[in-house]
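In the form predicted on its own, a lone chain appears below as structure tokens.
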Amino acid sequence: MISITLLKRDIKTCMKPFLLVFAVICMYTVIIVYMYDPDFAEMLEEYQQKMPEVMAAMGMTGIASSLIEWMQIYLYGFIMMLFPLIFIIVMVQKLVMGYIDSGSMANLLATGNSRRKIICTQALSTVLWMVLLMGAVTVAGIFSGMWLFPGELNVERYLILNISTLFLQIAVAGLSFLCACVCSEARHYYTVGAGLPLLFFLMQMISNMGEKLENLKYFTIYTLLPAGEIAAGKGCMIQNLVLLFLAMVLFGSGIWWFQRRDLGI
């Protein structure tokens, strides 16, 4: 049950910052894809090694046999982790948070729409806009490596390896859908959902430096996602079916909050 007419109003919401995001990703694939170059990979090694904490943070470590491999390290420990979560704060922020903030959901109830018709429709929308990007960037990833390198990227395993991103980033976005749910004003909801899924992302950084500071991947969301595994062609359900279990949670605990929480209408 929702709203189609506040689903269409949510797309002029997020357009901008959607159109923004996905800019940047697709500048970035396109430039590592070009950079699939022996030259490359031996200058981008010589980084490893002088710089091997920075750019184990980054995640950019490791040695790329294949192009998806390549794309794997150079794209999956940061870009497409910071980026899908900076549009995600905004998305949320956008969709329900401002609402709350400004005192304007008393408009859209006065529209004679339900609660949970309202809370259903901007959850449905969050997913949808993650959705999208996931897609678009994957349309671009795969265009960029059939035209720059024809036949040398594994589809298959790219496409894979998008699915269980989604997967990561759904989750991540049920994450603060639930805090602004519960958030009653706009700097508690940039304080924890937005402090929390950028705790997540800071405690992955931290633990790919490895030694000591490694155990903290088992306290960061991000670690659900073995992008390593899947570049080399290894399963992932257990690990995507608890992300989504998890972002199921999450979106089901932020529509039942909103439904019995104090508006101040």
Given for the second form:
Amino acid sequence: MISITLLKRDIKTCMKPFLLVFAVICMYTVIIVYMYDPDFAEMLEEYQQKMPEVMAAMGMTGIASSLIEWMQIYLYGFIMMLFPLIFIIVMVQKLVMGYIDSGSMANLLATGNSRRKIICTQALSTVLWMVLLMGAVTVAGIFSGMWLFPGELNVERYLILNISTLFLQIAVAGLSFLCACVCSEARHYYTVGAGLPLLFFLMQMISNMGEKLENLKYFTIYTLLPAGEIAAGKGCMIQNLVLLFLAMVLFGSGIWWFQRRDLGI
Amino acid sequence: MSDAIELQHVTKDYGDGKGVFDLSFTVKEGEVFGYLGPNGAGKTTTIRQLMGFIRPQSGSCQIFGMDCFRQADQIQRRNGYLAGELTFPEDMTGRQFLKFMADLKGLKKYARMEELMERFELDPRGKIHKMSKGTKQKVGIVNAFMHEPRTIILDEPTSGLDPLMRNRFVKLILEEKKKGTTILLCSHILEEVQKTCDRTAILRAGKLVAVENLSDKRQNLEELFLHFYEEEGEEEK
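Can you give me the structure for the form predicted together with its partner chain, which would complement the form predicted on its own we have just seen?
Below: every chain and molecule of the assembly, starting with the one above.
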């Protein structure tokens, strides 16, 4: 079902974007944790009062009474959504779309590995990379919490928050993956496979600003991560199950379609 | 001899007269089969169907009795392929790429690979995207032959090669022929077709116009081909 040779190759292909995105997220995480101090919190609250729309768009609303809430407000509205998304778009391009667009998929298929094996390997790579990214970020977050504010971080809630975020990002990756499996040209993939998640992301930002546009939240996948509620200790099992189900359907359809399609390679 | 490659009434219509229409021919086991035609005649479309990249709209396409689309993986295990437009991963060297391909093919030994590299004087150390057209072509040739395939599909195999290497390539084909390998060869270089092919099919506008046994013919090849190639132009007039 899986080609180990190709899996190894995927590691090499995605290492650079992974390190880059991880470094950026890591930096933001450490900075945000570092800035967790009551004076600064007051300043940010002032910002929230002065320009509520802008802060709300970034998901930065509410008052942080603990480090986990602080991190949720200032990391999980924007940074932890946008940068993994960038990673997903680049990764799926490298693992699936690039092979189809350039025609080098012909090399892979001419080796006697079935389409199913090739595409399942790429799907597994995609999921594993997301797990690795979120795992690495979680470790970085826990360490910076322990180092800068020992005992302040509610590790359990932080883990739940990151697991839910992982499920969300895997579902988003599934969407891009499906588009790559259907498209023949990279520009179509960028329009739909990258455009759609970005549109969802923008809708999320706009709906955060509240009032009439709040209803937009029913049309974006990002609503399925109730980060604020998780930080406050509320469960999110239903959302997680929905996300997992979505991910399975999206990846499954991509794999199914890829095996049947014509490839102009 | 049994049939190695068999196409029966294969149609793939891309519109505007592009594609192949009701195409039927067979290549016998151990035969070197030339496949010629003007640009856009449908040669690559045929090859894509043999490789299982695209599915015929109607008709059947088989290699050793296996369906080219549904059983592509089984066929490809014993098939060599050289694409007309070679694309390689940007970041790999020639050797890295060939080893990657060999591993994907499940090769245990690299002896044949090394031997072929030597034969074509291929220096596999540089990054592929910096290689010249001819050097890339050599990488493609080594890749197509290194796993001792039973059938080989070649699309313009010698483009970019110098006359010396072209000559070595012809020798390689003749050696494979002796071993009993079945080869489908698309080429515009008539000399190499005449030297290697047992029979040659000529395709025009997606239809087969002739299958010739070239070894019987003493007549000028070029005239023969121009005769078949140009017919379409005359019809348009």
